[in-house]
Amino acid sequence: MSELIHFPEFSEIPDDLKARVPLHQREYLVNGDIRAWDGEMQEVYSPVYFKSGSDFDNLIGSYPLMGEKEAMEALDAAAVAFNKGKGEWPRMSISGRIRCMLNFVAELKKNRSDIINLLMWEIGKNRKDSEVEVDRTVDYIIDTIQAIKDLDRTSSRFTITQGVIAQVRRSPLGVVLCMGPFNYPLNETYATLIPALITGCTVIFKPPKLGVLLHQPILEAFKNSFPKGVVNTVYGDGKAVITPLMQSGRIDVLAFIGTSQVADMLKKTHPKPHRLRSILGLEAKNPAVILPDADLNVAVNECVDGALAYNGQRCTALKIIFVHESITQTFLDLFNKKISSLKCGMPWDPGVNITPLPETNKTEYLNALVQDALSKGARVVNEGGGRFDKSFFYPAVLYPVNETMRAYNEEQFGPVVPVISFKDISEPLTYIENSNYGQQASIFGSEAGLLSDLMDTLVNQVCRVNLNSKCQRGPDVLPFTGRKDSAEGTLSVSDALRGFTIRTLVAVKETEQNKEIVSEILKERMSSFLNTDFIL
């Protein structure tokens, strides 16, 4: 390990993503236009850095500083695209909005290539997860439109009982501020988007501060895919955008991924908060309990990657590995190996697995995560851990990890990997009972029997209990949510159309002069509420 990192010379990137940077985007979305920006810009750094002359230039663009008044006059778009529920989007049938879904997907394919490109570049996501990201995005917007038609064809039924004739729909619920985490910039973002879209709320659409640019290639996607106002981008600083759209309480639902911290923060700025649905997908401290039975070829891969995979940068990461007392050493050793065939470098690198961190100061504060560890008993038991380079940092394995060490408790959203030697399964139970997070677990071990009361155990601490795997999100059809300080609200392809709607119904009296009128309203298809359509 001679050498930590190869930052490149400019002219060793490829051509494509040469071709990506520098891109200054002066553009955003309101009330169907796409409109010109000239003011206050904030530039936008990359972890990649790359030689430019003698030094190293990371610069790759920048993006509009908006204030009170432009996220107002988004805010104002959305509203009135709205319209109390009388707009042309929330009153448009199922079927018309598919359509206009379905174009923007289209739409979207087409940028697939710039949008990975500006993944790499904006947050050092490798190329085959970029990739990935994309792709999923379609997949999800895909299986929304497939979960929204069995929806209706449920709702297209009648209830007859104790003399009224009842149709039960979900109606949507209004204008959605939409905030996704950086780390997965477009595909968690748009699992709020997209279902407050289809299910005809409108939406106001905040990009994370980090992750910005990549959705610029977009704009004429929504802009051509929906009627005006129905879709509205604000970029610039939170206070300055986000506090004046949540204080006036005209926001409905607030999708947010991100802290605790800031998500209550915004709660309370809401002048109603009993009218504000929230969902929210937030932080976790998930941990990874290996029993002594264990399989450790499996238990090694999947709590690498489970830990590593971007480089932590995930809420379902593992952030804390218990190992039994009679397994430990085998254990570090095995995981410490699997750590040293992982590949560093740049996000284009073919095969790569670690790569340089987006967040300012982000190597800073996982060293010093490492260095109150050591100042507290620990080591860093793996071959040059903890070594770092600019925004470069590589996989630290801190051992023995104890309650009094910052890196117990703070989710690290990185590459330190603290591990626990346990002796009796009350320790790490005790941990998690203790947390406050509770997102998911990982479980390895081979008894049935103890493994399914640890089960029993943790499913009423946490919301997903991995057995012999990692902690995930997907697929994308399973609820995803967390109990304590780390989510409210579920989220997956049908959950989250619940999220941004509510069940409404119309009722009647069974009496012969009702059946009539509701008879003419159907066979005439008078309505797009009250109807038996069924959508192929």
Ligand code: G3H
The other form holds:
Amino acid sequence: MSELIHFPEFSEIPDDLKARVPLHQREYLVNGDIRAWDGEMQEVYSPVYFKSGSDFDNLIGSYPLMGEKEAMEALDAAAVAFNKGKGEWPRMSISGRIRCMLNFVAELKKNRSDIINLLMWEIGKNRKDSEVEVDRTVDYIIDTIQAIKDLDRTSSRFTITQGVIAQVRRSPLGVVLCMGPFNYPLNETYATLIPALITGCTVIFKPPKLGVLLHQPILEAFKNSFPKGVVNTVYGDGKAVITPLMQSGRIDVLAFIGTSQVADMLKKTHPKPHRLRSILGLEAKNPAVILPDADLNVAVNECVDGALAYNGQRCTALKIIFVHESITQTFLDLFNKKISSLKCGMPWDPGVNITPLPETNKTEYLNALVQDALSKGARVVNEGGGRFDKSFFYPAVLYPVNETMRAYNEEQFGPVVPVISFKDISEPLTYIENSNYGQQASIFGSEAGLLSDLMDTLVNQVCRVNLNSKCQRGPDVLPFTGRKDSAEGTLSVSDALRGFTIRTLVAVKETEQNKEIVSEILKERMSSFLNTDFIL
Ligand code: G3H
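Got the form predicted alone; any chance of the form predicted together with the named molecule too?
Zooming out: every chain and molecule, the one shown earlier first.
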């Protein structure tokens, strides 16, 4: 049998990547200091195995395995920096915070290539997508700065109603715990961290279990750009560092992208759940529905990309495909042909699509899904589908899938594509209605009447209906959220700003004396809240 994947000799790896490992990170940022850790370390293993002598190796570094004491130090630092809203950061003008953020983004850009290399090493994301992840994050920061300016501009005027003069703004909620997912360890951590910071909150951030080292080059940028205690990092096992933080009751906002099981557990740990605000991005099982009159070239291209970009490890990935029975075989033939043209290899190989998977035992898990489906009557219908070697798994198209199979309901988060043939549109609709998830759906077809009917039904089941295209989060100015077990709160450049703030107002009875006081405050620009400044 031909070699499924070529795991390289170390000497075959490009020089810029070889130079980046091993990275044994001992630094962590707390209270404005980059401290050196001399305690226990967690080893970091890459999804990319490389030949070392006659054997394979994948150890690429290590990071601090911190405990409760360090987590509480980070919390104290963040709480002091917020100082119940009296800290320098929450009281700083928006323009002041924007200056800090511009400094940060300039420093972040200087580390672009290091971060890209570490993304490839740590999570096996291909070079192109790793570049997009960094550049998209930079754009997100710039767009967030623009959005907070817009928000501030609309808040810079007074309303006068029923004898009350008022100025309404949004004020920061307090100390935020930010945790992103392994599949977008930079972008989705920053998708909450940046809006939390710019609105005046202080932050503790814990990188995901996989995708930790890539944050190391950025620690200096945080230290140099923000007042002390505004950004603090914790590393280690969630139980050791996150549980005590939540149990303290001093976390005001939980910004977490991961599983609903972990999110529920964290929320329950907080002693005053009504005080805790949450912004959560959770699981999804986004379906594609291919109608008989769909343009099959479009549907196939979008479904392959939607199901298998970054090996299917996107929360927005298409995780189950319903195809009308009249076109199922044609669809499968084209779909499988397209998959066979995908390039498999290492993340840095030019034009590569399918790469090794970073999660421990992931290939065994995916194989178990496939074996379960096979034992219940499905087949792997694409050539070579489901073969695996170490961390690499060749995409498997399962057909026909039914409700008895694990692949029908479980979020595979990997390159397994369950396909179902349907006779009546009520079949995929019933699936969507009964699903625990409600993030997005894709519909492929051409008859406007039927499509509009479907859209009107689906918008009350999911939060984004994609017409003749795959599911996705971007453009990042659009709202990104989900129903049921898929999300809490909404992310987008502007919605995220709302998530970390609360509407607050100063209200003044319209008397002569009060008018004089307000006029003086405005004229002398005494207040950062009560003012009519227009940020340019
Ligand atoms: O993992 C979930 C991500 O939010 C998906 O984002 O659609 O841009 O890949 P994306």
